Amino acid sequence: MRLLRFIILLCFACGWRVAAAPLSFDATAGERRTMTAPDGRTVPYTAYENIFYITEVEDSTYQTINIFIPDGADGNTPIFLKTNVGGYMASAASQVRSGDVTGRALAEGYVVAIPGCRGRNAVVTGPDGRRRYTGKAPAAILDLKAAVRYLRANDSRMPGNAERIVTDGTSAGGALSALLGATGNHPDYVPMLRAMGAADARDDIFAAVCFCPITDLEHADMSYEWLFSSANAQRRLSAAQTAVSEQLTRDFSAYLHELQIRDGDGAIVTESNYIDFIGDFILASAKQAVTAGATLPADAGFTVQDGRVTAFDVMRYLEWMAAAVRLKTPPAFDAMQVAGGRTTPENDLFGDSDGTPRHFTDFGLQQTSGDRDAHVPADMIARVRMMNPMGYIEDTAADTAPHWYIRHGSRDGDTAFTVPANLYAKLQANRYDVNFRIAWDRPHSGDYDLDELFAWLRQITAQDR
């Protein structure tokens, strides 16, 4: 195994694209480790590491899966899957952390495995010595189900149900693990994943765990200035800048005729409603707070009296909140060369194989060229749409993941919290089972509040039994 291995690594360094092994797991090739737990348990596990989970290996750097397999695990033990990727960038499979959400899983007996993906800055060197970005979107996806195939075709050959695999991740990780929960199975992604060499089994998924997801990128745009374009002011914005948050602003009072999303009621979410919509989910969050003992902002809308919030003014709070949390400028994600933007992380995303940014919406590239009637070509259209899972949800092709854990800071000013509720709305419209929370104060981060979200697996996993 570690010499087919150096041998496959040595093809790559000559710049040879090759076959991998054929995708079967190998029970022998495991090694024997422990982990000290935090609660001062002594974790005994075997990892697997450095798996293909296709044949035909494009990035050996990143295109592998670790799988840790804690003593005890049998035919029924949920597999938590993590991804670490962060701002779309590659992610190379990692190991288990004492520390952290894996070390966590591990020590509560799930199997624990963390593939790697490429990512918009994975670049491979060809016998030409020419560059190619092997990562842009929508690569990331394709590869984390890929890794999933891997795990439902080997799952009579190891320990874990792949029946019950729940993936895990935060930011661009968050969107890719509500991608995998949307698009179980879709045929849009099936000629690539063959392509690929991907196991010939399916890829959807028992729960998706998001935390604060940068995605719905294609209107994330008006998301933002929707939400943030209160603090235009303070931000010192050019005439060119506030023109494209008060366009933006405009366009997102469509975008939620076009949702068509519901309430808790299961009434219609229109533009004159919405702001009660999202104001219900911060009151919810600073009870919580206030509840924990926290104290809230003085200016941010909130009356407390007795230990209780008696009164909250929503319209107040988002001024204070956007004035307090907003990091970018409009536009957030299509930026680039609109009103004197530079490029963003998801220009490169959807950018070329030769490492040259693109736009990816309408409104960015008509901005740019002038032309108030250019459009996206098609093929950006079919990326776009494959690394949005909003489109999924209501798609019949595709095997959504029953079960949902989506989290999003209230002081996150790296996304609007509006996409994390829209994708909220839309999965419970669609009957799914959501357990969404505004965490207060939290800014951009993830895989907070462990104890509560592994008593929602246990509790998911048991009902479903």
Ligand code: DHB
Second form
Amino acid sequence: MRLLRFIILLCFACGWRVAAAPLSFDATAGERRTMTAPDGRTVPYTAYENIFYITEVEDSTYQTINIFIPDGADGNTPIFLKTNVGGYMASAASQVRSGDVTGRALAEGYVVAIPGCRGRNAVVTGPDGRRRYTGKAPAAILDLKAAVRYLRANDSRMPGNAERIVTDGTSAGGALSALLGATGNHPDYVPMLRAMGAADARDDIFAAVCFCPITDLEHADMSYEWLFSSANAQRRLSAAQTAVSEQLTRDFSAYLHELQIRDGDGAIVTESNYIDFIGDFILASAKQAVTAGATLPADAGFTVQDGRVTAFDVMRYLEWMAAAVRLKTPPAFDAMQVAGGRTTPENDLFGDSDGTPRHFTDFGLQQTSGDRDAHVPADMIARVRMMNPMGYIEDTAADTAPHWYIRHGSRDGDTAFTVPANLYAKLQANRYDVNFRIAWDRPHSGDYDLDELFAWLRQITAQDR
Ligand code: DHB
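For comparison with the form predicted on its own, would you give the structure of this protein in the form predicted in complex with this ligand?
Time for the whole complex; same chain goes first.
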């Protein structure tokens, strides 16, 4: 190290320019700070901010990363990478906050990385004065992968172990965390990452923490109707919406067949026992809540005696839940002009760079074009694929994360809980370590039960050391 410094000084002394290696972490550029943890402890750390993680920056507002290194971190310290993405919107790199998961991670001694990334609303004005949207799918996952590559490329230049990167996100951010987990090093993303000037390094991660992931978007409409259509009377649907709901509910069965999910005994889950498969998650969640002192709703299918759940009618629960929790009208996601539907965040996400929203499912396209044989074009198929972790979990060209933590609230109506349940099932079938639970009485939200999350993180990082 001393010799290197001497050589650099010599170069300067001789007037030779030493260009900083591109994407090289500068350990001298940090700012010393302290954070007061919720328990009153003072946590000293060094903040490195506004670092571009690619060389061909398209959107300087978002394509940066902030890195926070607590005193005492070394080459073994895991890196907690938090994405703030919500609603598939752009999100800028932010600060650690004492009261949230990032502050908790810092207080636990993790190196905390908070990258920004482009999202569906990110826009730049070109030299010709034209506005161009930069963050339509799959931009966000490309940016986050580039941030992971930056951390890996700089593993030896900073504290923190890039082989122990844990990603965390909620909702659309949970979906991106799942994508980071599923798609490590997959060649689908490589040409675009190269064009962006991402570091030439691996982008697989160690663990993905996913709260209520809004994912599996091309199957999310059918999942939603399958789960919530029993409440169609309360949803006050038009005739056209009812027809759409019924068709999508039927389509879910075909999707289940495609998925080939296995239950805990290794048996293939079919339409007839899928209800039991998901009922088990609900029952486990409710039992845990009762043990913790919660009172279950009287008409939701549970029989509770002496403080224990003694019987469960899953069909009754699903009807109760659909009526209580449903939020969206059919179709829930690819809704643009379908049965009078509005443009959704997802139509916008898959929109064009001039801002025009697009259909991303054959069903949506067929509904609005009137052509029953219409299919989304090849460019859309590729973009949709790159936004869905489900297609990569059993793809041998992907280095999928070994550890997963997935949570979904029982009161979440933003997507059907069958979506995270299917993600769990696919991972489980492919022998990944998955900790999945329905969080009782939780709405669409994330980063809760942090004691539990960090106990799990301690366990997986200790066992894999
Ligand atoms: C989010 C919520 C949604 O209902 C949706 O369709 C997409 C994203 C979110 O909270 O990130």
